[in-house]
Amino acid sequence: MRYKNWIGGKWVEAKSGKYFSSTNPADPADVLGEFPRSDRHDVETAVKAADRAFAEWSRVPAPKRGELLFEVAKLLKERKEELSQLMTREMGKVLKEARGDVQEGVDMTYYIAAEGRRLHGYVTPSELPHKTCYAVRRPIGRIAVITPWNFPLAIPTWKIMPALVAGNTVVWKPASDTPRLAYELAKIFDEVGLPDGVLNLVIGDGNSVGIPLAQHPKINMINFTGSTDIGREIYKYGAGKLNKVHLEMGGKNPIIVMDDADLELALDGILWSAFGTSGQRCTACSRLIIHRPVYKPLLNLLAERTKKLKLGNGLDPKTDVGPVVNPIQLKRIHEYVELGMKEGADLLIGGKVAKKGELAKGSFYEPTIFADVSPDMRIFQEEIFGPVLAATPAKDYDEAIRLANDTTYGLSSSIFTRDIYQAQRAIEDLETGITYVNAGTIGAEVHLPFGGIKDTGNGGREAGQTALDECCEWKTVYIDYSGRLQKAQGID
């Protein structure tokens, strides 16, 4: 089946008339459809549609905008299993994780829909008599949303739902690896009767769609999740237009395990954080920092547990680790593994492209653990975005914190310890936007801020109340009912 863009409330073909296929990374013979190869001409049409729709949509009362999102959430919930199955087929994550991805989209949509009845401003006393002062939120305008493939439903809802409830219009470019999930979400908006042009879906690659969209003079804000290198380029395009730009980028997230930790609990957290979604999460644990007294025992236990993980198609309920998203990513991961061996790290387990039996058809990489990784190695410093874990010993708490912070990224972090003093110190000392105590580095609740520091982002946060801060402007209002001209305070 051939799918189309959704622009101005209509399903339309790309101007180029060209298409590409979306296939299952576990089995490329499983084709999910053909999708438009859009370009700057389609971007132009979509931005014009968003521009036309903005004035009317921004005047719809926010509670009414929220009511429409409640209808979207209802359909997402009803179609959870169908969407989860499609997600596993399109990008590979195991079915139980795909269900979690969809559920996060449901939760975010319900949460933000309710904000339509709040969208809190604030009132403050004036310094002058008979004068009222307050501040209200106003929409920014036309927002470009550019989303990744690893959370193809959750992340779009993080960005689109707050933008819409705040009264903005959106042009959305999803990842080229997951166009089918984008189509299904847009289809739900179409079914609930979202006014024409409020949300526009343009499918295509970064050069043909993403860059023209970010550069477009009518776009007032860019909201991007992806790699740090591309994020830097996006930032430049926004800066040239004085756009607001929200960037959510890479991570090199550490788990610290101290000698007093519950090792079985730590093992569960490490395996889930390092190899869930085949390590393709910005919050994945890719660095393991272990207190020396438990370094070798923990690594031995970890290697044994990792050997038991089953690679396979994510639709198989016995599968623990699915494929990586495509052959290009598979090649990139293996190049990093080869680099780690050249750098002198000890390959404990894995390190190969999986080619046995049914695995040979897809993009499967063995869960991989390196031991004795030093901070000067690239596999310690650079984001690999695959099932590769680098383990490093630390002589004490202070060295563990130094190692954890020795990176340009700062998204998520974790410490396993029974010592309340060390746990509280770690919360203060770890240079990340998120810290977990006695849990892995991944997972987010939709009512709390999500984001990082350093090269992970540019200061903004998604989810929670901060999601609204990102897609709103503040307007301050003064009402003088004194009946005379009151000059500034201190002037008679």
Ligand code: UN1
Given for the second form:
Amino acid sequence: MRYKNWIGGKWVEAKSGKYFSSTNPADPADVLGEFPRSDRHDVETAVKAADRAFAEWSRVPAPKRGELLFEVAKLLKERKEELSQLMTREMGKVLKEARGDVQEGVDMTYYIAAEGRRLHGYVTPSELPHKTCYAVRRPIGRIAVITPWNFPLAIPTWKIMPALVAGNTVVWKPASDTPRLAYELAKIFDEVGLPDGVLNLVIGDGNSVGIPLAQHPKINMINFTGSTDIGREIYKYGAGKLNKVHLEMGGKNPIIVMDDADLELALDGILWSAFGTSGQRCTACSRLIIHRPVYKPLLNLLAERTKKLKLGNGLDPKTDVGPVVNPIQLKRIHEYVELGMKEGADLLIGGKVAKKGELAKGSFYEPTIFADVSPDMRIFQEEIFGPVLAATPAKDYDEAIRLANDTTYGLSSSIFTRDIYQAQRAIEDLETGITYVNAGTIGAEVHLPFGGIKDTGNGGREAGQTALDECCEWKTVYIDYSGRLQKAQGID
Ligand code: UN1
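With the form predicted on its own in hand, show me what the form predicted in complex with the ligand looks like.
So here's everything in the complex, that chain up top.
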């Protein structure tokens, strides 16, 4: 089956006439469809369509824009099971996590749809009599949305829904690993009758679509989630045009376990955060910092539990860990593991491409744990984006915090402790945008700000109320009803 781009309200082929296929990382013989290999010509038509649609869409009252999003949320919810199965087939995450991804999209859409009836600005007194001052949100214009494959439904909703409710129009380039999910979301917008050109879907790779889109002079804002290297490039394209650029990038998220922690609880949190989605979340735990008195016992328990994790096709309910997204990532993960061994870390478990039986067909990597990893090792510092965990001992709380902060990234962090003083201090001391206490590093909820500091981001936060700040301009209004020219700052 061949799928098309959605531009100006029409399903159209790419100008190149070329297609690529999307396949199941657990079984490449399972093909999800053929998708257009678009390039800058398609970007051009899509931006034009978004530009044409802007004048009208930005004037639709926000509550009406929100009503359309409620319809989208309803269809997403109705199709949750179908979309989840497609997601597992397209990028591999186990079915229960795929259901979570779709649910996150449903939640985000409902949450933001309701903003159509709020979209609050504020009113404040004037320093002069008979004068009213207020500030309202205005749309920015045409927004380029560039999304990753690891949350093929949730992350697009984080970016697209706030942009639309605020009155912007969007050109969306989804990851080329997950075009089918992108198609399914765009189709829902088509079904609810979103006006032509308000959302445009252009499928293709980063060089042919992402870069020309980010560089396009008619694009006023770029909203990107992906690697820090690409984010830096995108920031430059945006800077040249003085665009607002929202970036969500890498993580090297630590879990600290202190000696007073509930170790069973910590184990559950570590396994879920390190090996859920095969470690392919920007919030995944990839560093484990353990207070010395519990270092050995915790690692022993962890290795035992990790051994029991079942690798397999995510559609099989018995599977704990699915494949990684594609053979290129698989190779990259293994290169990091070899590097870890060369650097002198102690391989506790895993460390191999999994090839037993059915697994040989797909891109499977054994859940891997390194012990005695030191901060100068690249496996401690660099984002691997796979099921690889680096464990390091810490002599006390202060050293644990120093180790946790010894990274260029700053997305998520966690501490397991029963000591409320220690927990409260960690909330202040951990240099990340998100901190969990007695829970893993993953599982952010849609109505709170999401994002990170240091090389993880550039200051913005998506989700929550902050999502609206990302995709709105402020307009400040002064209305003088004194009937004379009043001058501010006491000038008379
Ligand atoms: C991501 O990995 O890019 O907190 C986003 C979480 C999810 C979102 C992760 N709600 O793990």
